[in-house]
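Okay, so here's just one chain, in structure tokens, the form predicted on its own.
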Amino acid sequence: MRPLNDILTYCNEVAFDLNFTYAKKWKTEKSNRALVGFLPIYFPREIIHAVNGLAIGVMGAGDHKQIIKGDAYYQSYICHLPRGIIEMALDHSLETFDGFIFPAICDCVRNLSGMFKLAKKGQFQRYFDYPQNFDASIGGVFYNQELHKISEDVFKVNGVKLTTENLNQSIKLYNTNRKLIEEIYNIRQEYPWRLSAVDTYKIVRAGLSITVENHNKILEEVIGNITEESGEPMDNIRVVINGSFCEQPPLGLIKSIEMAGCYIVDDDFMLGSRWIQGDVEDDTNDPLGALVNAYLTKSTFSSAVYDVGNPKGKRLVQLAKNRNADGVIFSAASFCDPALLDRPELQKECDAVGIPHINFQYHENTGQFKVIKEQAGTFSDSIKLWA
């Protein structure tokens, strides 16, 4: 088992490598491999893995790239994520990718899929819509058709057909991946000082740039390291972060919240890696149907999903209770319509049960870290003094 510092160094390198060196090297090692980029939030990577592909999360440029060309493609009153991604596409960071998936998050991402098509980036550009009707005979049929389209897209690239055996095997691997990530979160719930939220973020994000087999080994090594006592507990409050499911916060923002006296015991930073709650059936004659059923019945809550019949406010409250959180921090990207439109209802649910909360906004490439640290610090102190 490698020392934790060695693992973190590696994860940091692959997670923030905007040239995707690991993935591009992986593709060159065999002739029929396919490289498929997908945007936040959730995408069933199993279906790409099963057809000899590697699904890579394109999470934006963050504070690692200056945005120049990208600003010419979008108006100023939207989030920063699309500008960063189009900048990456225009400066050839995404060259050798065979295709791109644009999950249905908001209109900005829908427009970005059209720009990739016009710029002829990749051999296919698929806007991937999700069912908002969770009836299996309606939304389930629609979702099944959307998954078929993806497998056909990749088949046109590498000639590899989707098989029952291969998809079952891929589902097994990703079931393991989700279990290991949740085990890390469960350990951190009890002992958050053993692994910082910043380091947790790096570890989970690294999984979007490497094979699931490699990531599972890393997660096992991390668990081996943090099951042993290390570090010193501090007089911090425990918080859940909500609203950062798409455009990713700068590391400095996460660090600022921690330095202000908050243990982040749950979050939606890398929500796609934790979207399915529990296992997908992995030994069935219809694994595609199993992926559909898991999405309809085991999805987490998100502002990108219609929540009729299963209100996300109540689910956020339950999550905070399950994690023994002292409060909720609403942290959304500026101009993120889905998150900002949901926030008032989420806050009402927190108020109804007496869960303290605070909110602020950020850009992926910058943040008013001093101000945010002061706000989070005041929030922490007020809970410790008066809660």
Contents of the next structure:
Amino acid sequence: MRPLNDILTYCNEVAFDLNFTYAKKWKTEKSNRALVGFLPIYFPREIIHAVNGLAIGVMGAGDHKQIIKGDAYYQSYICHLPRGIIEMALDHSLETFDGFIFPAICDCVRNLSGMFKLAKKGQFQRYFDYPQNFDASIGGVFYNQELHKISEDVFKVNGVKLTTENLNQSIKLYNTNRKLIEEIYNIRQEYPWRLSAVDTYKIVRAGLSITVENHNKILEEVIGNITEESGEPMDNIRVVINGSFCEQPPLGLIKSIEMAGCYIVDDDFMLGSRWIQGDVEDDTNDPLGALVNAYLTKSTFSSAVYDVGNPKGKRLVQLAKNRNADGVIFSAASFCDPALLDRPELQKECDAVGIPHINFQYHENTGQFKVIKEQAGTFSDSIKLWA
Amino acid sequence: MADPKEAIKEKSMVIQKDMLANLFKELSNTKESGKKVVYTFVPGNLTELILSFDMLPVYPEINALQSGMRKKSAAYIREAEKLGFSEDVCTYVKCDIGMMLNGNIGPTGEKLPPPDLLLLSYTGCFTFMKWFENLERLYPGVPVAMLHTPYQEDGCITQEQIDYMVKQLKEEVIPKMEMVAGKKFDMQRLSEMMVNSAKSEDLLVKILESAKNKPSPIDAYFAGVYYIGPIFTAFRGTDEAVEYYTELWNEVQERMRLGLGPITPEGELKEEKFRLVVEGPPNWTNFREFWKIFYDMGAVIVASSYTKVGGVYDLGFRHDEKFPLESLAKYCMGCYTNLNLPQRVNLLADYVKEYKADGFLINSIKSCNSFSAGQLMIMREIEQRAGVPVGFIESDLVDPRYFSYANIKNRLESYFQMLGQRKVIMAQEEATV
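The structure above corresponds to the form predicted on its own; please give the structure of the form predicted in complex with the partner chain next.
Below: every chain and molecule of the assembly, starting with the one above.
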């Protein structure tokens, strides 16, 4: 088992490598491999894995790249994520990718899929529509067709057909991945000082840039490291972060919240990796159907999913209770319609049960955290003193 | 500043005004009449289906734009922002929520009834979904019928997508309508309405395509928003809509016969100097001022994407009485904002060519990512393909804080100077040849 610091150094390297060196090398190691980029939030990577592909998260340029061309493609009132991604597409960072998947989450990401089509980036550019009808015989059928389109797209790239056996095997690996990530979150719930939120973020995000087999090994090693006591508990409050599911916050922002006296005991930073709550059936004659069923019945709550009948406000409150959180921090990217339009309702639900909350907005390349740190610090102090 | 002179109105405008006034009157009387009310959206609306149940539709985005035109939106938006809605998000949503919080008084000053059904047929705009999630909480207990419209990802409508939508109509939307209306679905009645829908659609296409003439007898953007009013809202499928479009088409034909330009609120455009294709919705808070800038420059909009948000009928789609539900599905999927970007570019480039436009202009709306995200790329593509000068201005739908008259006028003046200079050069080149 490697020491935690070595693991973190590795995860930091692969998670923020905007040239995707690991993935590109993986592709050249064998023929008929396919490299597929996908955007936030959730995409069932199992299906790419099963057809000899590697699904890589394209989570934006963050504060790791200066945006020059990207700004010429977007007005000032559009969020930052797509301009970073266009920058990467134009500076050839995404050159070896065979295709791109744009999960349905908002109009910006949807239209970005069209921009990739116009710019002819990759062999396919697929807007991946999710059903907003959760009846298996209606929305389920639609989702099944969407998944088929993906496997056909990859088949055109590498000639590999989707088989029941392969997909079951891939589902098994991702079930393990989700379980291990959840275990880390569970350990952190009890002992948040053993692994910081920043380090947790790096570890989980690394999984979007490497193979699932490799990531599972890393997660096991991390668990091995944090199972034993390390570090010192601090007099911090416990918070859940909500609203950062698409455009990712800069590391400095997460660090600022922690330094201001908040243990982040749950968050939606890398929501896609934790989307399915529980296992997907992995020993079935219809593994595609299992993925469909998991989406329809085991999805977490999100601003991208129609929630009438299962309101996300109540689910957020439940999450905060499960994690024994003292408060919620609403941290959304500027100009993020889904997160910001949900915010008032989520705040109302928190108010109804007396969960304190604060909110702020950020860009993925925000560089000044003083105000956020002060705000989070005051929030923490007020809970410690008066809650 | 002196009050603007009274706007000039044609007969069809008066008819339309009466139609809308009657609708709002009817809406304010639902307590007495017992008619049920369905809140829904313009793009991909299911008007014929709603009317076939004798229910009345309310379109929140129409209320918002009307509030914008009547200078009420600023206060409504502030009200919603007080509730916690960010300055960054869609101002239609905030205006609508602010209006509800202020007693839900409609554009004619009469109170709008609360919904009996929220019909979320969300087409081409993800924010619609968030909007109705919010409405569902403002009107607890009101049933919501969701109709998920698949995007034209591959640039076409597939049979699988049609089947998906028809199934949703049969198993989700229609049963909820039956429950709310208290009556059974009548396919025959829906089919009959579609005959009228197709008649209105034929007429609308003729009217919009009249702008291919020189001079254009219509303005297909500013006046266009009035022309699309009845067909994109509560009247498609009705006799009234057919009568309105028949009258409007007669007026347009007469203008063509006389070689007249479009009627504007400032009067008839006497000299057509520039012909433009415009992409993006208009600004509503300063609609007349905005239009007047174009009028003063002698510019007429010959085609626009905004007048296609409720259906791109010029591409051939018509409601079909033989396949009513399939036809509703195709209609929803065919609306402009449900087209992918390459389709939009093709359509707009074709407009520039077919309508012999001198330029292509984008009015980029802060609130509307469905239109705005990707517009700068669309602009480059059109410039390359159509070979006309492109212009770009920014404003908002109903938030007056984002309408800067001086900025917009300045940019447009520069743009028209460039178009004018180009015309001179092209004329010189032609003379040399």
